[in-house]
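Let's start with one chain on its own, the form predicted alone, as structure tokens.
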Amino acid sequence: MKKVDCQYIKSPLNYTGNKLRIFPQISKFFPKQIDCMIDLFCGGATVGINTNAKKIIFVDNNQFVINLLVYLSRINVDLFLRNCERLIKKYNLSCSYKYGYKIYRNQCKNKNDNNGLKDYNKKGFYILRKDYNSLKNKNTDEALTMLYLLMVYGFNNDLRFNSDGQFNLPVGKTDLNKNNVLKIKQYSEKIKKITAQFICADFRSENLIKLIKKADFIYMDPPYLLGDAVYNVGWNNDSEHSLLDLIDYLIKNKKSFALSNVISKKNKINEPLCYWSKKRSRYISIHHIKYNYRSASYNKIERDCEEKEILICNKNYIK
């Protein structure tokens, strides 16, 4: 696997699975002019901001996600430091970027490198937790830089929620530093660029497809059916055939598509994908992408496992 060229901006979010690391693979099959893009499932926005298009609408079901990606589409990144410095005094915690790493280090008890500042920001990091979760209003920019620094200071820099909507990942080991800082003034600047609409909605509604419609490239990344990630919980047989169905909307209407998934995964198979690009051979192209997600912390008892990640995208219709 070549080095993700450095050209490529790096999402503000960190979202499991998200396509950096192959996106060179997989936007060579994407069409050379788009002047308006559904980055369907987007996550952290990864494909579509590195993606060329005149516009671009950024779609997902989280409404968490979908807020901060307009929240640091929005900001001006040096108030934005600064409020976050604000509130990283506040709540005690660590600020690498501004101070460095060691000084915080050296002030953990627990010396174990494995845990980071992990030890330094736990007393902090749940005060700061239990204050964002008793607000009743979570969509003020203080509420979302909170948000922001939750995500940061959190285990794996994860954003997770419990049934009632409340934040509910632990403290994790890493805190705002350097890599964080660059990735939202990369963000910022890029999408003020652009063309960006957000969009907070299950990919079934009816609006979204008043948007496909209007749309000449649909990029998808759905949650995989053998997928064990977090947020594949609740994606099923009927979710899958769900979004068959609109690829099958998207031939008929000879709209230009592309669907990033897993087919197989150690002994198991995407059945409903495997029929379905059986029967749809001649409207389809699918192309094997070399990589797997054996980093990933929900991956760690099948870490050997060989997963075969595709790209399947119109035969015809991409210009």
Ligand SMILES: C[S@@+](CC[C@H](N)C(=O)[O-])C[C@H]1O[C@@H](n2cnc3c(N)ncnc32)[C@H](O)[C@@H]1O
The other form holds:
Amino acid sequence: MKKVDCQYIKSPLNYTGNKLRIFPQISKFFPKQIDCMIDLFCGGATVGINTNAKKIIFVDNNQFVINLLVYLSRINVDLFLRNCERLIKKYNLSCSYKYGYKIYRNQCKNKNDNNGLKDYNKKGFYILRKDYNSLKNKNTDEALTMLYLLMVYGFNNDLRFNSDGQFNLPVGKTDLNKNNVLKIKQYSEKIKKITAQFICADFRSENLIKLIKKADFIYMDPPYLLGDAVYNVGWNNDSEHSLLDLIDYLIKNKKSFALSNVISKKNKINEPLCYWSKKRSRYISIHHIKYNYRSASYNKIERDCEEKEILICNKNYIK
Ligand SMILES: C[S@@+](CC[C@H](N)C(=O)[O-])C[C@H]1O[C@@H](n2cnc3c(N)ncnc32)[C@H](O)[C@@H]1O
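For comparison with the form predicted alone, kindly provide the form predicted together with the ligand.
Expanding to the full complex; the earlier chain stays at the top.
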């Protein structure tokens, strides 16, 4: 499969499960003209930001994610980077986008391990995390810059908080590198050109139904019942059934939609979705997503058997 070319914008949030690599596969089933799209369960905003629509409403129930997306859409990039550099200096972190990788890697204890810059950044990262967690107001520019840095220096570049709202991931292997800076620049440029609204809400909220009434296309990428990402916590059979009720509402109200999901994984099946899609076969079409877009280090055939990713949309999208 061809590598996805760089005409697409990469999210600065490095979101686990983001749809960048399969964007061409899913977007060909989107309506050709969209006035108002809802990117429901937007995560890093990858789908909305790459879709051609007059207005895009990004919805996610993670307040930290929404705050970060809003912040990064209104920053002056040069000023933001200067603030990052000030904090990087304060916490003695590596800064490979400016000074390269080797200089820091050479200072790590074990130069033959596979831990990237973890050893170099360990001490400063945990002080930064402690300082961030002790902030009363987490929605200031300073707090959001700290959170951005926690993400790029943190484990797997994920965002994870405990029930008290404390960021709780350990240090990771990476830092503020050229790729991250490029993503910030591209996102900032693109988001300023489009009409975007960011809303922190649960998909079951009444507010969402009001938004749906105004929209003409709803893309949904919920946590997968068979998934295990950090944002899967709390997603269960009840959530899945509520989501299917919402899609029934979309079908009934003749709204265009597309749903990403995983229908089976190893020997497990997403039973509610399977049952529902059989019952709704008059209204929906199911498109199988080629799985081998993922990590090349996996045996592709094995991985294809392991997980079946799909896109479900209204029947009239079949070409
Ligand atoms: C699979 S990820 C979305 C990834 C995204 N499409 C991307 O490309 O980056 C699922 C998202 O759903 C959000 N989420 C989980 N439960 C939710 C709920 N009850 N209501 C709204 N959003 C929810 C999570 O915070 C997470 O960002």
